[in-house]
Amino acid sequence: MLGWFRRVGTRVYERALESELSEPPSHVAVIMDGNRRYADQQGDDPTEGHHAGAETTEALLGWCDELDVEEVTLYTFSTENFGRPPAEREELFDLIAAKLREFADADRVHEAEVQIRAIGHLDRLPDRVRDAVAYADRRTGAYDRLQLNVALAYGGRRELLDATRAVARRVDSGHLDPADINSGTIEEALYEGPTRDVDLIVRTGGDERTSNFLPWQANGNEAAVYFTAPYWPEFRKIDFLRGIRTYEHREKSWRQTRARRALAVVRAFGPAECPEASRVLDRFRHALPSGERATLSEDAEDVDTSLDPAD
């Protein structure tokens, strides 16, 4: 009976959380930590923890599809993971290869039009994993509704180092003027995979660090970060919804801050002297509390609303 009440309460709480959400993040990055600790807690070997975590990964894709998340990046195997015991590492490679093929053939993946891509230093992976990556790409490469990036042999510092070297080679060959290097140049040199900046990083397992994960895509966008205690196999939809709520609260605060800063500039110098601040204010004024919007100065209200914030 207690279990029944708990399940009903969980469903009610899920619906309550979903009712609070208005704008899901476009790109969620997940550090799936705690598989081995979960297995140890259950008295199993690490491989059983990885298998249990794979089930949570399948569930996560369903939640993202329901909530209209457009892109997910999973930290599946980091460059540091090569230091694990050889037997565990090989079993993990077997599981990754099997799951990539399973996902690529799953009806739910094709119904949801999930495109599966791998990012990282893939040359370091064994042939069976690279073959599975190529298979998943062939089977799902034409889809664009939900993009799933699987980070394998990935390290954020290594990605930035590889991008820097690629840019340096272009400069050395005379194909790129150093004066023309900008953020777009770096983005073009990053691993092919993520197509959007990261809005939200979720990390399970209790550790509060982002572990060298997507530093360019996440830090540059000031992504929200949600740390949660459950190990990855224990991660529930409720935990995911709480993470999205964290993102929405952070996004609201960020927009209010941008609007207030722009308003201060416009009040000090006037909209004609500060067109960029005027654009920002016009774009984010709706994020201000109603009382603050009502007290905008006459100068601020004169902002040219015909300006396109994207200009």
The other form holds:
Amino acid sequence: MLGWFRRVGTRVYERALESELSEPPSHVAVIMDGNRRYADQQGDDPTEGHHAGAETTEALLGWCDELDVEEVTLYTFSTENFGRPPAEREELFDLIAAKLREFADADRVHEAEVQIRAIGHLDRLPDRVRDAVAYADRRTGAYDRLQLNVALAYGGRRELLDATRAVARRVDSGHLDPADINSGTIEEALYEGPTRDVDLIVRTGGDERTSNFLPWQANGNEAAVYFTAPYWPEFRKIDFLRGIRTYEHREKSWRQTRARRALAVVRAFGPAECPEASRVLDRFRHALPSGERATLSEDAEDVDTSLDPAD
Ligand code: FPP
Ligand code: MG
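Okay, that's the form predicted on its own, but what's the structure of the form predicted in complex with farnesyl diphosphate (FPP)?
After this comes the whole thing, all chains and molecules, with the earlier chain placed first.
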């Protein structure tokens, strides 16, 4: 009876939270941590924990589809994970290979048009995992509604090192002038996979670290981070919705701060003197509380509203 009340209560709370959300993050990156501690708590082997975690992973894809998230990156096997006991590592590779094939064949994946890709130092993976990656790529490569990046043999520093070497080779061969190196040059040299900056990182299992995950795409974008205590197999939709709410609050206050700063500059020097501040103000004015927005018209009179807000 108590279980029934709890389930109904959770569903009501879930709906309430869902109805509060307005602008979901485009790209969510997830550090699925706590599988072994969960297994230990149940008196099981670590591999059982990974199997239970894989069920949450499957559910997560459904939630992302429901909430119109466009891209998900999952920290599935880090470069540090190569240091795990060989038996656990091999069983984890078996599971990852099986899940990749299962996802690639699942009706839900095809209905939701999920494109599955792997990112990381894939040469370090055993053949069975690489074959499964190629299989998933073949079966889902043409889709583009929801992009799923599975980070395997992944390490953020390694990614940046590889990118730096690739750029240095282009300079060395005379194909690139160092003066022309910009963010786009580096982005082209990163692993092929993530197409958007990360908006939100979620980490389960209670540790408050981002563990060398997507430094360029997440740190560089000042992604919101949501740390939560449940182990990955225990992570529920309600926890995911809380993470998204954290992102939305942070996003709102970040936009407000930018608009206020830009407004202060425009007030001090005038819009004509500060085109960049005017652009920022124009882009984020809607984030200001209505009282502050009402005082804007004079200050922002000369703002060029024809500018693309995404510039
Ligand atoms: C971290 O928990 C989890 C992993 C290293 C593996 C996660 C992999 C899956 C859930 C399989 C998903 C499959 C695909 C294809 C996406 P941990 O082992 O560090 O646990 P602990 O923090 O309790 O020690
Ligand atoms: Mg861990």
